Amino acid sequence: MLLKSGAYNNVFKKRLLEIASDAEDIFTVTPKKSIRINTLKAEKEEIVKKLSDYIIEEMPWYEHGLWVRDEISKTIEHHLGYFYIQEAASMLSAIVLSPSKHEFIVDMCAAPGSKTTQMAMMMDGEGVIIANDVNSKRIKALAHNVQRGGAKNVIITNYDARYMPAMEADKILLDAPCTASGKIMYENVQKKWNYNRIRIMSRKQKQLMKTAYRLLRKEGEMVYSTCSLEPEENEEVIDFAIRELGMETLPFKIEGIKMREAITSWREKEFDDSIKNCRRVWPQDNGTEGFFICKLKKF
């Protein structure tokens, strides 16, 4: 159920307007349905042909992403893993990380597996992906999606990601647990929003960032992302990685999608200037959910 403008928490509204002057436009957006083609199962052309009875449209920023207008979850192609139902903005994390064949990747908070299986596809089923999640129930969904997607290079682990054992990862994806305020147009998300949750998540995210730094080899790269709009969960966490861990942000660009620069200050906090390399995806710009993404390197 979508919220009508004015039905959301006034504190949240005030915070949003401090970040972006057009923030209220979020509540006019109904995110479009999207799927990701799985080339581990078949070529894109073959899968698109199988979906010829459905209204689909190419996604301008990702060759394997498609917009869909119809209910497609009960199709045989979905059950067989020819495509994955995935929110469009969430596809960006793996695109920016750009995993390659023969690399050792750690997906720290992997369930239910959308980004894990996307990376496995990008790696053509080669290399190794450690797909970890703390929640044993969500692990079942992760295992199911990995199997259904034919992702043979994935090893599933069940750690609290803050305490994962030592590794030397080439690249790390930390799609961190968050308040999900980028989905605030949905009533169930709006009802859960409160400032205390932001503070709790921010502390956890910084702990996860410390672990990511420990697991990453020297000169290794990582992507940090959330589906949150909160500065405490985004820019503040990156500022922590820069100042406390010595990491550096890396610029990136994706053609076909509008992304805005991250904010460089929040209330009384001034962030490191290189925060500008991070990007925010606002729902009103692309018809997606809200998203934050940053690429970092360990030196």
Given for the second form:
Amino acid sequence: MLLKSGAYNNVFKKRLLEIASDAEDIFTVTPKKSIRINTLKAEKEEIVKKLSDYIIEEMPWYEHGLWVRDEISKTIEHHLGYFYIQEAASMLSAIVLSPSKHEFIVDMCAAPGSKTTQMAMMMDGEGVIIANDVNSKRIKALAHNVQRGGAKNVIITNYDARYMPAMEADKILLDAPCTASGKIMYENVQKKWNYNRIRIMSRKQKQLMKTAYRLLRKEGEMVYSTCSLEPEENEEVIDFAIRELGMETLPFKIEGIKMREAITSWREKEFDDSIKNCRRVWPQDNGTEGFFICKLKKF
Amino acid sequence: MQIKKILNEEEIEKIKSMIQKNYGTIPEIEKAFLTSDDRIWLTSKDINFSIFDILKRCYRIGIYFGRLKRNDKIKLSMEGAIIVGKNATRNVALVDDENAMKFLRGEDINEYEEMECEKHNFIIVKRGNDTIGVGILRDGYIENLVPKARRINF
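Let's see the other form, the form predicted in complex with its partner chain, since the form predicted on its own is already up.
Every component of the complex follows; first up is the chain already shown.
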């Protein structure tokens, strides 16, 4: 069923109301501007001091995240890579993956590089991150951000992630391409929303999940995340990883942010019960964009 | 990305000594390689270059540090300058906020304070503790070397 532009008005809302009774509140949210401090370039205290005129408050769930005023992009500190303008919920993927120094990480769909540079910082510029993206235009932005972030442990590759060559990663981040319906409060996302895109994305996400499984070493862990609120792009993909690939979900907890359990059924589909370990971040709960996140292990 | 040469310890020491001679500080360089255009790139010591036998579609490795020039000089990139600039003691020019903005817009500047600068030589430009780029000290002004892609437009 192909729904024309504007269909989000009826169908999207109806779908979301089936998942959360307060889903309509999404449209009242204006996500707050947030940054992530880059400790590869300077000490946190030093950066916070320099940016004191722009900082509203520290993010309760991440020591390097700050809520800030809009004008912060036009500062020398931004230009020098002391911080990265990054949506607050999107910082969660790397936090949950928790890469360590000297690990071998694959970021399958990395552009424009917010999570790649966040992981590089968490690894203190050590270890290896393969930051891949298929889009040659977006890869330039990725390269620019990696350079600006001073992330010397990053190798940028340009593959269709579904066909990446074999390797044995300790950890994988699959922040999958999606319909971005977690950003539905923005007009450009509303215009693009249609059911057909959800089906196309879901199919692609499962293919990417299959590749992630292939690239991950035994006992390795991965994070799957999207900025979509659609069950077909989230729980359904995790259900595929569990049933078809034999992966297991892992529980995780982050203090200071409200996250809701993922759903275990959607319309006629019943998902694996361990999908409860996955989390949904709803915009109305924290003033962020919507996000889905799941931690998985390969056995 | 075409790697011309993975630098051995001796070659890395040579680069460090070039930096020390010009800026009075020895930067921390663990692993580096050269591309065919004599650009120096820094990587994490954990990167094993044999991985490129598998990764054929490699776009970029590590960060661009600077370019080897004649007379044992290195034209530092912005990130190279930030790494070196932290502890540089000579060939440094200090500028105020207004001139820092001008410099980052790509303009030459003529108001600065010199720290043991040698004329017609590469210098690091700093605003307080912040390294904002590199230039060449000319007669009475600093020639701007901030690449177009790294200039600000505000």
